[in-house]
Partner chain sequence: MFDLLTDYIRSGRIRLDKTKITYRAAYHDPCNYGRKSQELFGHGYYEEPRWILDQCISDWVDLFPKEGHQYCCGGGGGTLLTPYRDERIHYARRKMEQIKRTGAEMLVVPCHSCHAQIKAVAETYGMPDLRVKYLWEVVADIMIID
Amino acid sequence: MTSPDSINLEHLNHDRFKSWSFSQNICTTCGICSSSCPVSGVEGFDPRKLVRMVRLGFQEQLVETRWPWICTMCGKCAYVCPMKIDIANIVRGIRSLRDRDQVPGILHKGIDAALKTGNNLALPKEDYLFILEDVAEEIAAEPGFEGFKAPVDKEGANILTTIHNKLVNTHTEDLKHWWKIFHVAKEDWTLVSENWEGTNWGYFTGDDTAMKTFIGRIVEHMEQLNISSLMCPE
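Structure of the chain above on its own, please, the form predicted together with the partner chain.
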């Protein structure tokens, strides 16, 4: 982050974020947010300053800095704010203004993959189904779970459940906990064979369009399979 001395006052534009409804203009600069934030001080990050910069319209600096990406949008700042300023959503709003190819890490790559293939890993359907069957067979080999199967695309099931991509990647063991609970509870549940991704990285990057697409896919599954309950612990 550039030091305050180098901020060009020509960037000052009070109207720039006028349309944002996060109460940023009523900040009293008390600094309680900064005191509550575990990442205050890292690279000079300070939620109070960030809110002030939004108030003053310093868009360029806000979009360029790493600040909105080291903040986890945990909302503790907003929770303690006496003016109820929605600081976490301000941060998400700033994230949304970055060019998508400048979004750090694998976040936007995952979104791109999910838009094209239905999951963040671009995992082909046959590989995905193979992993599900493989894990189901391992469960079936345990006492009390004989004949266990993981249902897929079951119409009229009571519960539809999505999958966190890491569970069909590096953490397949962690698929078993919920599946075992469903089995013992004699639940009527199902997975889906396509568009099964449970995480929504559009939420993280401020990409509302992608976020809505991913949520829309889940709603579509529920309508098509005639299922009224969703279990999505992602």
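Can I have the other form now, the form predicted alone, not the form predicted together with the partner chain?
Partners and other molecules omitted; one chain follows.
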């Protein structure tokens, strides 16, 4: 990101982000956030500089730069910050200001697919159910798990578990760990057949409307199936 060599501070809108409740005004620029950040230095990214730019009101520059999208929103910076500034949420606020069609491709496409189909992969229901059954059969073939099945849309179950899209794409083996624990613990659990995606890309991109839609779907599942507990591996 480039900036002018000199800036007249009187021309900046210091109150532009005043309504944000992330305490960016009390940053001491100590640099602890930058030293803990896993992507600090990538394309010049520096959490400390980002907070200072928010404080000074550099909205256009923040929205246009890739910095908010380089950030992983892992929260390490906020954890070590002596002033308890929630930098990850500042990043999310900046992301929300970008036009939706300018959101980085994979995220924009993922949200669009999830809103239309119920999952970020746009995976058809029959393919999804086939994958669940296939993984369950592999577990059932192991000693001690004979007859194992993955319950779907089970009314009155104790736990509803959502699924990260990669678990039915490239990491199906990771499904087995939780399912085996449920089986051994004799837990009453279920999956859902529709709108099953547990990854809320609306949150990560600062799209509150999409975020509420995805959360609403999970709440609807729990109410319709009369489920008391939620486990969200994401």
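Note that the structure is a prediction, hence the values are computed from the model and not measured. We call the rigid core whatever largest set of C-alpha positions still superposes within 1.5 Å between the two forms. Numbering follows the first chain given and starts at 1.
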*Among 187, 105, 32, 211, which is positioned at a hinge, defined as the point where C-alphas switch from fitting one rigid part better to fitting the other better between the two forms?*
105
